[in-house]
Amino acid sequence: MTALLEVRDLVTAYGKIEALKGVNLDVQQGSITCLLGPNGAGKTTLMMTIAGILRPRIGSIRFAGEEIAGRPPHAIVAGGAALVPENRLVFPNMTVLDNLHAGAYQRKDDFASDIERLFTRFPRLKERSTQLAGTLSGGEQQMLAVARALMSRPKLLLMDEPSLGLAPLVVEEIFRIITQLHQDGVSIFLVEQNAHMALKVAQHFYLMEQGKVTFSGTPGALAEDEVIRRAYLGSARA
């Protein structure tokens, strides 16, 4: 496989406090890669740095062969990477349809067919197309956040805690959507606390602790690690 995203020696700081302390990882073309870690480990900081929302102090981020570290968010979206942020962050006072239009704000072509395809994939959004996004359920807002990101036709979808705060049945639906997107050819870099669900879809895992990557391996290697099993899967091997 070819690395679509390459992060090397990445340091991002809030003032004097380094949230990322030399992070190295790859996301392979055509893969689902999952990043695990406790709260405060730096996972969201990493996603925001890749997406251009935060500027790294030092280090490299190469996407599709080009250096993107320090580029503004709109340039990174235009280049083919889109973020589904933690807590969804839909535009609450805009309709579902207007949120989708916002996701295509840089496009100059006719994207009506994309909206129809997304409405086929997310029929509940079609039913609520004229409804204000702030009145949707948590699961519906998550679907809208994903659909909005897809309006930019990304090569890489960055997903920060897509199952956070959702009911188990909705979590299953979100992961079904993730699997379908992967089957459609979208590469996905996923930050997720639900390791059980992530194990069903991801091909590679990283673990981040205190701003550093402390584990890199396959789902099998993850499941074999006793410490990780206790922390993220809730059990040790018998």
Second form
Amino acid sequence: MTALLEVRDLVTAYGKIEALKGVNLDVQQGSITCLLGPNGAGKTTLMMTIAGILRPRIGSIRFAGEEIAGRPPHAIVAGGAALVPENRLVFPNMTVLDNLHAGAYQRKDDFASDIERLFTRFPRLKERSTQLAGTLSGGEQQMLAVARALMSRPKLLLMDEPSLGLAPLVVEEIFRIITQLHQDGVSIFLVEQNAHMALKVAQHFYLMEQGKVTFSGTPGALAEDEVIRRAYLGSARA
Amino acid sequence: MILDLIQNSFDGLAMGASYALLAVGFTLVFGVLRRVNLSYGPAIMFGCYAATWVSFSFHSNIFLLLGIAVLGSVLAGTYVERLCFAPHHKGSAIAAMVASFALWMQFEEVVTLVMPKHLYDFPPMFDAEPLAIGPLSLRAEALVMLACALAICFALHRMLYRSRFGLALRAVTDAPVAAQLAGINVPRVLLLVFLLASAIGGLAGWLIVSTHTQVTPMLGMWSTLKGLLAMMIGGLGSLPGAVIGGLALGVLEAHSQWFLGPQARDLIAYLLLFVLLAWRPRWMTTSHG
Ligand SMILES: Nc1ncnc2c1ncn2[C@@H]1O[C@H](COP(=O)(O)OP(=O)(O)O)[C@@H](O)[C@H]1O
Ligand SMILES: [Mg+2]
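Any chance you could show the form predicted in complex with its partner chain after that form predicted on its own?
Up next: the whole complex, starting with the chain shown before.
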């Protein structure tokens, strides 16, 4: 396996406060890689930096062999990485169908069949295709956010806490979709608070605490209760 | 009395149609940026002065003047966007507003430097006498104003809901970060929205000055005020609201001028602005579209 995404010495700051203090990690081609860590560790900051919404101060992000650090977000989508952002961020005053069209904004080819395929995968979205996205339930909005990201046909899907605030049954469905997408060949970089579910699907995981990666390994490498303790609370050193 | 009421309402609607256009331009920019561009009117004034200058220097055809007014507004609008609102000048809304005020002063300086008189004549749209329909009189300019407003609304609606650019515009208005993540080149959309708004503003400016047949540097502040006011009446950020707000403002002004005299016209507008700012009704802050 080769690394699809390589993050090196990445520093991103809000004003004077560094939220990422030199992050290093890889996402292997064809893998599900998971990033765990307590609130405020810098997970969202990392995702937003990879997606180009935030500009890093120092460091490198190589994606599919190209340096993408500091590129604008639309260029990164064009390059094949799409982010399903924290709190879903659908277009609330646009219809479900228009949300999907917006996701395909950069595509010049015909994407009607993609919409059909996504509607088979997410039948609820088909039922509600003419409804405004803001009227959907939290779970449906999450499905829509995933479907919108898939419309750009990404090689790498970045997901920031897709299970946040959702009922257990919906969370299971989200994880079922993640494994399906993985089987279809999409590489996935997943931020999660739900360590238990995440460790079940991931091939590799990282722990992040206070802006730094503090552990890297396969799901068996660290006792799950230790991972969960550090993912929720941060390590004792903190 | 009834006839006067009808006549005033019609005249008000026609004037309101040009206010509606001003408000539509204002709203397009406010919708995507959530910022007030004080230089919106002065950029229109700049375009109208350019047209006036051409008419004095070359004795011009009215459609050429329309073209110059639109082009001048677009150029001035682009200048405002690049200097005050372009995304690499991100920062506080206050900073952008102050910057747009500074450009307002620049535009006034430039036009008064080149054309220092307080007032210039502008060629009328038509030489024709008003059409008489029974006891009512119908100015051809009024019909042109209404027709232009209608055509622009129709075209905008189609653009918003049928075109790729319309989709991008709605997405940026609705959730700018999500639009970036969807792969939309947001800075480019913002620039194009500015150009579009300036072009519509330029058309509105031409309609107004060729109806009034005169131009003064006050046109800048006047256009910003009327556009802003109509946008506020219609609920900040809603395009259909901007149209309704413009028409309502026109009719209100026409009637208050009739009942209270010509000085009341602008006074009522300022008073309404004051009331809306103090009262901040619910519809003004919650609507979308
Ligand atoms: N917009 C912001 N402005 C200033 N500080 C921020 C901003 N967003 C996040 N932070 C800070 O950056 C740190 C990392 O936040 P974040 O990346 O959201 O963490 P996580 O997603 O792991 O919960 C936190 O200390 C947070 O307070
Ligand atoms: Mg987060």
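Under this definition, the rigid core comprises the largest set of C-alpha atoms superposing within 1.5 Å between the forms. Since this is a predicted model, take the numbers as computed values, not measurements. Numbering follows the first chain given and starts at 1.
K.L.:
Once both forms sit on the same rigid core, is the C-alpha displacement of residue 23 at or above 2 Å between these two forms?
P.N.:
Superposed on the core, residue 23 moves its C-alpha less than 2 Å between these two forms.
K.L.:
After a core superposition, would you say residue 11 shifts its C-alpha by at least 2 Å between these two forms?
P.N.:
It does not reach a 2 Å shift.
K.L.:
On a rigid core superposition, would residue 221 pass a 2 Å threshold for CA movement between these two forms?
P.N.:
Comparing forms between these two forms, the residue 221 CA shifts below 2 Å.
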